[in-house]
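We begin with a single chain expressed as structure tokens, specifically the form predicted alone.
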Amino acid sequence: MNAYALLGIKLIGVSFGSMAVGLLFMGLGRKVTARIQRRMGPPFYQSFIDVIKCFTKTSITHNFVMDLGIIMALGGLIATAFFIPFANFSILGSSSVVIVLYLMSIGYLGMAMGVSASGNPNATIGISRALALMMGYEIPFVMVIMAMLITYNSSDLLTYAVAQSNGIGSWHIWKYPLGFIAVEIAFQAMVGEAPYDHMIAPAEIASGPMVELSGKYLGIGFLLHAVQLYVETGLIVNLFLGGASSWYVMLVKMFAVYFTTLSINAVMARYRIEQGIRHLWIWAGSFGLLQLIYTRIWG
């Protein structure tokens, strides 16, 4: 077979795959939720079924832009999840975490100029939250991977992964405590979860960005959250719990991390915008910020 038609049924494999494994884990985490909460919950595979009934319904779009937005953002982490190595192994050869955050940014980007795009109001101020908390995690985020750049002299996320194929020791959740602790917080926030769920918010501004999506946009907007749950499980394992040999094991990392996410989500109150940037500048900064002088100074 023609090299180029291989990499293309790879990636095609790869963007449906980083998809399912998303929905799987949103339907987990509706699950595992409602446990925690007492109560029965959803069935786990019902996130695939939510997206089925969402393309088979109705579309509203209001212009060109809102069309652009939602495919450049959906676009856009797809491709972020063409570098993101899974079980040591990544199909572009070249992992880099620094093309990984450009196109994760351009990701939410494109999902603001979207909805932004609807005119709706609770829309834009859903959008405007979002963006307001970038500012909050990314820093942080950008001051942890600024400390294994120095370490390793390299942006390889495969160069990350290998290191810490010595067994559980030489994970970097030891080498990197403080910077572990200031990403798990900054994921909390990436993904949306409370306290940080300022941008949904269904109980003040009708769920924000998604208030204006329905029908195939609506489960766009699905695909997007479960591909970015894939990138940012999967960026987190290879950051910090040693990667992978195999693929369950992987996936069973990965699920780990969304797992303390959400068990957080279950019984965190949402703070207000302006305490949630604050908080996440004041714990997640001050964890990133002596991590990285740590790593500057002593090594």
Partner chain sequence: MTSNMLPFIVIAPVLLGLLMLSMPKRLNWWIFFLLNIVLAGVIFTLKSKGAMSFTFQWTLFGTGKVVQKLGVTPLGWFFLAISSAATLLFSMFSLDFNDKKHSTAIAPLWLMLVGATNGIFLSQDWISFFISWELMSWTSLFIIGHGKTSSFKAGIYYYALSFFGTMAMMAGIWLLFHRTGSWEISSGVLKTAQDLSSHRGFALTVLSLFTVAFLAKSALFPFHMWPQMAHAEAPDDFSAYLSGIMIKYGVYGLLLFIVPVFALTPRGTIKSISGVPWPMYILAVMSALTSVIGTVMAIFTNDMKKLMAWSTVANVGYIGVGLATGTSLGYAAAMFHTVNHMMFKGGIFASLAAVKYRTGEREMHRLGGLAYVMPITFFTFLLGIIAAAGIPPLSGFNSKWMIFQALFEKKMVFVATALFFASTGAFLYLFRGLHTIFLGQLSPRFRNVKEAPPLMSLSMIVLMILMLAAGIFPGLVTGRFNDILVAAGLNPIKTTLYSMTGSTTSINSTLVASVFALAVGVVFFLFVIGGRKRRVKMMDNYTCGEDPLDWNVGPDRYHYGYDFYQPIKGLFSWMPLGVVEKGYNALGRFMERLGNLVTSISADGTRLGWSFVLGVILIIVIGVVK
Contents of the next structure:
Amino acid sequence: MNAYALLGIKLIGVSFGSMAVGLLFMGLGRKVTARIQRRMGPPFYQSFIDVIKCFTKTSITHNFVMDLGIIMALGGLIATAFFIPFANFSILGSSSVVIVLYLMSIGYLGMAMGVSASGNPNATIGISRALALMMGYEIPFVMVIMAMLITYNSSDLLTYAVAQSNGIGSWHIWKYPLGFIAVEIAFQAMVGEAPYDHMIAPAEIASGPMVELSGKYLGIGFLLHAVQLYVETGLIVNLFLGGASSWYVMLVKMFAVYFTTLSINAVMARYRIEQGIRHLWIWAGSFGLLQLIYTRIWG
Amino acid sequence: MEMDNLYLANLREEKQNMWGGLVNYFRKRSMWMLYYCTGCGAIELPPTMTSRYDMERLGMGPMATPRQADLLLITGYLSVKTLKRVIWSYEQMQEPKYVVGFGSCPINGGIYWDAYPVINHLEAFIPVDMSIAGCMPRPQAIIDAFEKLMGEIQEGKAIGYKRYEKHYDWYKKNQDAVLGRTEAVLKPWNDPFASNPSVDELMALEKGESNV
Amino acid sequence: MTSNMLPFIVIAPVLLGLLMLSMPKRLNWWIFFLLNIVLAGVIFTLKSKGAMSFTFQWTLFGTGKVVQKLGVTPLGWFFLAISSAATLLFSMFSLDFNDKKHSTAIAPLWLMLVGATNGIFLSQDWISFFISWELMSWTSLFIIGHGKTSSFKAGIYYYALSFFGTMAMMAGIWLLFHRTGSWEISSGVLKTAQDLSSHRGFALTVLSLFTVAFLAKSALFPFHMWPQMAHAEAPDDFSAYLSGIMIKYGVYGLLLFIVPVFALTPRGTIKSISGVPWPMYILAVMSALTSVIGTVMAIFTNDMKKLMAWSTVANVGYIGVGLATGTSLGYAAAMFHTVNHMMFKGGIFASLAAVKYRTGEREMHRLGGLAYVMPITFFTFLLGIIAAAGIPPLSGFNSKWMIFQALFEKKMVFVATALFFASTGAFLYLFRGLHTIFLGQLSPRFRNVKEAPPLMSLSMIVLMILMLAAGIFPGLVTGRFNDILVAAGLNPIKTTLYSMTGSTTSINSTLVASVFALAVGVVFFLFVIGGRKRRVKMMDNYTCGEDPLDWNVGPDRYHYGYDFYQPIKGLFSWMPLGVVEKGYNALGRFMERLGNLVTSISADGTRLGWSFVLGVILIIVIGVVK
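To complete the pair, please output the form predicted in complex with the partner chain; the form predicted alone was given just before.
Next comes the full complex, this chain leading.
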């Protein structure tokens, strides 16, 4: 068989795998939140049921831009998932963190375009909040990544993961403690959990970007969140938690990252948008900046 | 009402579709609801959703907009003015969609049966799949109703949306009869550009007066 | 014979432009288009003819013999080629744009400007360079003015800043001439590089005088405010040229004079910060500042042409940072971003011109939903903003990636942070443009708007193809840089048709594009197997059960567009953003008063007035005789 065809089949496997992992995390996450609130919660496979149901429903579209945007959104995020090393293995042989950061944006741009083509002001307000928040978390995140980048003189995620493979003592949590705090705060905003859930504020702007999504569009929206979880938790594990030597260790670590986020989410209220950004700049930003200054001068 | 014929036709259709049963399983296990808080019934929903009765066990949860929801809850009496909004929301929901009426009011008007702004029979305007009697039904009754609805979805009996499609004329007649009594408070929007003027004419219009 | 082509491509457009001043408008646009085809053809054949030059000598009173020389260098040819190709596309666009209703009389001046541009890129001596530079300045002043009072004010603003730069450059040229005794650019470069170690004060003075000229032309800090007036007020079809080509003269100047000087200076001659000579580090900081200011101003601008003008300022900041790193990767990145900016900002301004052509609106919140009636224009704008935001698989990502690699190589992480801020902020203003102009509710006023005319659409389609090609196959552009880098005495960069190698990693843009296509294919499959979809009307929205039309809210009021980022406005209130403008305004008022004084003295026809005029003449005569 042709090598390219084989790679293509593997990549299709990765795309469905990343969706499955993300949906599993979402289901487990709902269970965790339910237990924090002393409830039973839905079964762990509930997210799969939800998404399949969404695809069996009829749906509405306002125009061609909406279809295009929603396809571009999930496509962009799945393409990003290809560049995340899973269990110290990068399927494309390249996993530059700059590509990951910028390729993720095409997903967000697609989503933004699709939902704002629906013409509902709530959707656009949600997107404008998401973009503004992006300005808040991207800067601290990038500063920490640059601290690693100038240490290793490489922007490959796999290099970072391999460098931390000598037991828990070699993890970057210890090497970049301030950076880890900054990234943890930024991560909360990246996945849009409280106190940074401005984008999807159901009681305020009727779930923001999702307001006009129905049926399979909503299903793709859920898959988008699933792949986003896969990409972003995978990013954190490769950056700070030492990568992983086997697939189950990787999954456990990824879920641990998400678990922390959920625990904070379950007990926090929402900031106003400008408070949220200011909080990110002041706290995550200053920790990130200190880490960058430290690494640049003494690192 | 040709309820029976429609039901049989639906069963026949689902028998031909080998995935029908499986699809119904997903539909019944993931019902997202839009609760239309028209009356006192809304107060029974928080305990149903939160830790005490935990509706999420059944895969149910609240959704923000009718586009996303499968289940429309009419929680209490329905005034004539609200009816228009309910119909608008119901028509925005995507198929398959189900309606549950809470308490006596949507069934026969309840204690408001002789109030001039309240409608008495909800099922004359939109198809109701399940009604919960009581004033108000307790959370146990609500959960019980949802489980019954799930059974009906699995069996292919909850086909209100198909009924609405088939007998739309009848529903429309009833709706118009009531909605004709209401009219918008403000002056409704009329399209000033209905005749599709050219850009030049638009400019002239803009300079002269701005009525948009 | 072939070397006679060089003065032809400079002088022919200028002379023909003068001739065209008396011809009918419609004919002028055709001549403009046809001559651009000829020029592009000639310029693209120049490369294969090898090195050539054309010399012209004359005697200047008091300074001896002047040798004027036009020649083709790799750098000059590169700029010449991309500018002539872009001009050809823009002139094709203008051909349909300038119909009876929208026509302006700028074609002759624009043609002269094209000649001046060619002159700048061909000049091998400062005299020709300066003449072309001046010709470019005043023709563009009249084009920006194009007979409207508000536009002329913007033109004057632009010309005043540019004049300031030109004067600085003239002083620099005189100093250089006195030092070297020659007008040649290459000898000036060599001498200044030597002077940096022996006569440092002199060399730095010359360099800063030239830098001021180039910064003023490229709208880098502290000259960053003229594009938002000039780009916005210029004729709509000319804005693309202004932003695509004219803003790059300063970049060319920096590459021509400043960059080689520092490349020739041995390492360690000048104190360096983070491995970069300190004057260049200052340039990097100023460029990064330009990017940040441009971005923040663009976020809160409601006029669509002003918004994109600020975006141009931000992008020139990237180019400046790339130049300031002083590595071959940085230079290649700067040139690559120059080309990309020419394509995507050309495309964006072309689509905005098409929008203005059809609707006559410039304020964004009055538009909306045009994507449904003008799909080609929409896609041009979409690809343009994807490239401008630096998102793969379009061309902007490749050049931004190279700029960041150049910064990582020198470990200039704080400058890189500022650029990342600008890059993230770019999403905000670009999405605002996309939503407010093209998405959302279509106002009933524009229900019968049609797609742009065929030639305008065609040039936009070509721009789209170019953006995609440079994005998927970066080697098409980066492969051309090695000649230029080697000619400037630098190491070549490692690049193939598909991939680029940076300091920390290499990326394969073709691979990125193909996996993206594959992923989109997977999602498309999911989309197709999903339940059936139904198309609904635009106003059929979730509105909490209310019908907006009942509340007298039509589509144009329902469109979310005005004061888009109002909630986050307060976050930037601490930034002293208007300080530089205020300073210039104060200076402008002072000069106005001075001018009034002179006018009042000289214009009243009294003895005092005549004596003032005589006095001025006397001073000039004394200066010349001495």
